[in-house]
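One chain follows as structure tokens, the form predicted on its own.
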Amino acid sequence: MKFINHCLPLLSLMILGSCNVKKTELSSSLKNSYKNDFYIGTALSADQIEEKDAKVDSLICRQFNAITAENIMKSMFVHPQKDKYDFALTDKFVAFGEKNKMFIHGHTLIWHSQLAPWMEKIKDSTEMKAFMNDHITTIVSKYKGRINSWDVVNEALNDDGTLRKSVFLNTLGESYLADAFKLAAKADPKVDLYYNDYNLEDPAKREGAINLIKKIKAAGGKVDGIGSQGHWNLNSPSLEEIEKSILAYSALGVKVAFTELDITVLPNPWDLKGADVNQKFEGNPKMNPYPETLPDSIQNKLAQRYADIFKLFLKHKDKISRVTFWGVHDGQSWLNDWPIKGRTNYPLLFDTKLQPKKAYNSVMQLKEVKE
């Protein structure tokens, strides 16, 4: 594929506006091109959702429809102490999704990472029981038909398929799956909920989420989706792993999403896959060979990945509801420090000065050809 930079000119005319354009300015951009096929969407920082940089503000207004928030819904932000919630700024979110008329995720109700200190005492399953039912009904409770889905419970699973033992699995034992479901169901019965983890293309990890979700549709859960992150590189998964989850995730009666997706383009320390944010390695030089700016060659490479992985995606978007890039430039990827401080990483489609990367382009013009 030749990659062509024809989107440059109107895209930095398009992001120097504010989020009220004209309808012939949108012509060019993600949503639009893909509004047919599923929701285009990033995930949105704390400065992000305050509107603190009209530029960047004016990009995620142009180019996505969907949004999730990266980090403040977490419970250590949103529920600091026992009888202490922050709303603040995930007020501040769902309205900024609202004004602009965006598809609005909520990330996430149930997870072992980022806890409240206060969360990670807990030894008593009558304590945690109770945690989890003022938790996520408080939550879910309070934004009851103004957000459209939520990750019920994230990163349950290890690689090989069994259960995670989390602080959750610890008190309650399996049970506390079924039962986040059924609480945010019965808090907003309309809103899709989804169990969402990584490396869900591996072969063992993929068997046990059909087994995890089979197990908790069986004891009464509601379970409308399953988000895949898509913490990829540029050689794996493959494609046809890739694809085989997508049919076996849609084969039990639920959509699928792209929940957290970049594209790491760095050397992976001792073949490190997935998101688990625990994990820190000591970095050297050859961990880190792109400090200042990524070569063309590495640019196409990136490139070509994103576009098949999107040729993909539209082959199979009868099943697939969202594709949530994590973050919306590269300068404010997770990946620059992890798992290694201070690496400079280009992962996503929009570079620090909120260009268009080839890889948008690559992108883009899988809709130019089909149309």
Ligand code: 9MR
Second form
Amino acid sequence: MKFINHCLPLLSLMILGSCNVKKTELSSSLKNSYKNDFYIGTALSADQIEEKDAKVDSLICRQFNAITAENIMKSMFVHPQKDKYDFALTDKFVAFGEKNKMFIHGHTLIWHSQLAPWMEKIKDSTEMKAFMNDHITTIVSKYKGRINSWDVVNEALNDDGTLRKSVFLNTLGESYLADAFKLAAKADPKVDLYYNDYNLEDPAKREGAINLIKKIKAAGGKVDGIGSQGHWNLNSPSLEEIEKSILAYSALGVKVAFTELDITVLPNPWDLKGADVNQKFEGNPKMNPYPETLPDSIQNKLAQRYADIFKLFLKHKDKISRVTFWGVHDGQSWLNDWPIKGRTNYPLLFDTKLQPKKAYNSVMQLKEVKE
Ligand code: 9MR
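Go ahead and give the structure of the form predicted in complex with the ligand, now that the form predicted on its own is out.
Below, the chain from earlier opens the complete complex, with every other chain and molecule after it.
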């Protein structure tokens, strides 16, 4: 009898074919603790989508109930040639989410970066319109009813709130924004459509984003949410600005998601007066102060920062649909290579050995105290 009881959860998981996570482990997890508040997501690398490492796989399934593809859905990978799409990995990504009953977010349809070389050559409006039409319609239709939300347009704004002079703006003018949202809604009328960007807590960019959403809506586009990326640091943006942004975006009648959350603990070369941001920083130990381990003092600061942020998120949980971390663990973070290559950063809740950090405990404790 004992044996049967012990094995049942595992057996049922094996039958379902989802990740190998014991029920006892599930009870103490981010996704479980926050299940009544908002989705807790993570960005997956190609290897993680392919389930190459069983330990990482089990951590993903245990802790997260929403997924975003960190790179493989970007246009250069999914649409490498004009008449050729490559859905091999995107199919696996969607299957992974379905198998594990996760919320599946598509990132991203219209973005000036990581374009395929053939797209960068598009110079006139007729060709660009044809590209947008084909790209959005093909991808969104393919996953209709299976992908739960899309970043339709990514990073269309400059930091001062004006429109970025991207290849899309240059060829099509402002109308490309509403058109992108219309095309996506036509391909899947039920899927949630987001505008996604970084620095959306800065007052000037916030104003720009508010105007952008209003304009898209006025032109007949369906916008369901704003994705604030949340590539933050230990001191900024301030909680006040984050809160103002949640309130301002939600007042537009859209959902607010934090879509790429991570917190750098390393010095930023742009804060150095007169510094030239280039290779010169490489190999400079001052810019990579914690190559082996993170000192307790900074570990504690990171934990406090995450606690403050999640406390605020919980205060506004009625407005927040999802909080997604940009990666599963510190070892995979893009922040190890940006803005300087080859540093050691500590921006997430799990360390390179997949162990929960103090920051994980502080995020979990917020729920334990209350319940
Ligand atoms: O994390 C992604 C990194 O692996 C890629 O090299 C990079 C290419 O531009 O994109 C990173 O993800 C970005 C995301 O798609 C959009 N917002 C900013 C993210 C960090 O650069």
